[in-house]
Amino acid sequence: MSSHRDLVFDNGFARLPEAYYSRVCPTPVPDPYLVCYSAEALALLDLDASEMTQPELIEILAGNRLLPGMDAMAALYAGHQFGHYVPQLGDGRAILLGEVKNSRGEGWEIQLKGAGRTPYSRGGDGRAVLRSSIREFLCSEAMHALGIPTTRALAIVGSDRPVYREEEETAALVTRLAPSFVRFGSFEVFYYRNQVESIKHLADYVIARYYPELAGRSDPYPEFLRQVSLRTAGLMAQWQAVGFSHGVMNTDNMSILGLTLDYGPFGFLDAFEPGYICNHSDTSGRYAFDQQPNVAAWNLTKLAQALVPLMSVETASAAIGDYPQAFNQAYIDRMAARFGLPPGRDTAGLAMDALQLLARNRIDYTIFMRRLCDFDSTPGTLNPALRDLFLDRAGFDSWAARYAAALRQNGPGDAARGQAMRTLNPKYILRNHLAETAIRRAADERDYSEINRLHALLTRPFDEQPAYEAYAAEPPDWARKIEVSCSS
């Protein structure tokens, strides 16, 4: 491990032309502190946790003082929020630090949230609140935990300067590392200003560096695009398989690389509930849980829309017509394996029938999937552990007995499956009322211990945990009151 001014960067999008950012430095805080950090995320740049104690590192993540090396900006994009077009968004309260290249050649960029004014953020501070970034800070690391692709959370610094929002609030700052941060929007801006060498500018660089082995090709564009939709539907196949709500699914909020960006409302299911609606703003419902999958294919539609300069209509339209075949075979497949069973038609129809009964019933998700872990397929097994769960006692029982005759069939017996569902299964989830209160002890008692209790727990979601039990029932009937909006 090497000490942080020993970090190499290597600035990639410094070097596009200054049409995609602004450069601008972070505006500083007044005596910032750690609020908390990922080791795992240090080790990304090959820092090591005892990093975290240098008052120089803590002054770089305030955004007080830049590295040799560093190149900070905004970057420019647009996008379609809840369906409609905004022609500049762009990083309003974001800045890129710059581009570490770690041993293993990896290039991750770093980003301050929450660093202050650019030139994109449209009247408002800049800044983030202490609640959004435990948030933030806390989801990405237990994503990238559950296997999810996603931009990671290196730490939180928090300042004693007043945030205002619908009441004075502390602010915080979240560091992020991505491969990029690139998203559809960031090519939005440019076909509707009319701008095809810069589209074809920025296609390359991305093409370049996270699409090398199209980079040979003549005409890499299509390739590229249909690249782009398959790792879209792999995504949205893990979001559904897992329960995962992210709230606001605007084409500016989707990655080029398909990893899970910007959390904002996010939120994780309780009770089985197809239409669930995690954001408090969302009044029409566009980004339902059951609407993620075709929301992500209306966004592909946009940035294919975007790079048709590059391509014909028809080629474009082509190259995402596998979005809905990708997502439905990655679904349906990774739910085989959360059931325990092969994939196929009567494995599909065994797991939506599971979902309906679910719903029914409100039973919790996460509870019944973790449970389902431990079933029996001995014939005449009530598996009360499940079963207990239901009011529609006989329902259950009609779904159990398919299921396990389905298992005996297939299965290669119940421990050795159980066994394999308990890798995919989580026990632990970022519940909601997990985050608020771990956000309640930091704001109002300056208390960060619960916010590395549920770090460290989440960190192995699919372990048991014994001492932890409680982080794994199901939600406390104050838990429904909580909202989270975008101003979260």
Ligand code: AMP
Second form
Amino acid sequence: MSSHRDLVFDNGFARLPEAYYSRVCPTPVPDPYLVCYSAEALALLDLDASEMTQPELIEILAGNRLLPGMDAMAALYAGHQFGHYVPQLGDGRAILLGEVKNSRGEGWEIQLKGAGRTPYSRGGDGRAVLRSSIREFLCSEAMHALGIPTTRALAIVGSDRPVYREEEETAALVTRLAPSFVRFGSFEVFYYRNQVESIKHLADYVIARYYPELAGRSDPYPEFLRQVSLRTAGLMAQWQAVGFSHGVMNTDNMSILGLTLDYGPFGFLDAFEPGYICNHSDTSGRYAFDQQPNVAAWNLTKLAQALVPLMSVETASAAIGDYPQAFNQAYIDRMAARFGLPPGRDTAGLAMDALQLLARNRIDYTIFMRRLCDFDSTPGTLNPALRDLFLDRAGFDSWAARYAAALRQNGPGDAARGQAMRTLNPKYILRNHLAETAIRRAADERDYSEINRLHALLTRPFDEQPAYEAYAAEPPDWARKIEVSCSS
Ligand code: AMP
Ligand code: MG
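Can you swap the form predicted alone for the form predicted in complex with the named molecule?
All chains and molecules follow, beginning with the one already shown.
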């Protein structure tokens, strides 16, 4: 472990031509203070938690100071937002400070979200509020702990500088880490500007650094596109299996590495509701929970189109052609495993029938799946802990009889199956109301202990943590009123 002063910067993105970004420094904020940090994310930079007591590091994470070797910039991109092409977006409030090479040889880009205006801010103020920063911080680290590819969050630094949204709030910056923040939209911008060389150069950069197994090929682009589509399929399977809804699946929020990127009005399912819309601004339900796999497919067609200058239309469309099958397979395999069943058509049918029952009975998805780990497959057992969740007891009983028979036929026995399932079906997820409680305490009382408690809880989502039983419960009534929108 070393000091932040010893961080070694090797800024790959900054070596690209200036077409891809604008150099811009963060705008300082007054009197920054540390809100929370992730020791695990710090370790990615070989930094110890004790570094967080260094006032200089807080100044850096507030955007008030740069370290030697940093090369601050905002990246250019475009994207399809709610189906419509927007020719210029870009990091409007995120500033890339540089890329650290850690002792394991991994490169981690360090980005401050909420660091002030950039040439891509359009009408925005370049800031992020404490509320949305807490949500992004907690969810990034929770997703990682769930085993879902994601950008990481290192820390939140706050400042009492006011930020105006629907009402006055205070500013905060999230330090995000990722191998790369390149998005589908990073390619689209050059396609629509007809700048083929810039598409090619960016593709070469991404392939060389993040898809190195393709780098030696004479024509790596079709396989690159295919790999992106497969990673995206895998990510969608994970989102659907865990019940995560992103909320704003615009192409500028789609990572070229298949990471969960840009946490805004996301939400986890409480009651299983296929058409769940977590984003209050998404009036048409374009990004409803059950639309996500199809939206990702549509977004891939936009990426494919942007790469068409590097291959024929037929090749591009063939490269993303495996997406539906890859998604289905990954999703079915994962769901079968979450149900403790071997993959296969019959078991997928059982799982899908269970989801229909959950939807009809409005049953909490996470609670059901966790209780399923204790399912007793002995003939004639009622499994009351599960059964009592259902209004339609007969519906549950007939499903449970089929499930029990399948388990008896296939399974390794209830105990071993349950143990395996408990590593796949989390007990704790970042429910909106849990985040909301942490946000209120932080905003109203400057009490960050609830953030830390949630963060610690959610880094071990599969473990029973008896002191926190209440955090695994269904949302309380007041939680129904929580609305999250794009405003952040
Ligand atoms: P998002 O919906 O958060 O992915 O943002 C879409 C675009 O709007 C991106 O280019 C963001 O950088 C930009 N943006 C969002 N909020 C702000 C803000 N407060 N100030 C400047 N740009 C912003
Ligand atoms: Mg975004």
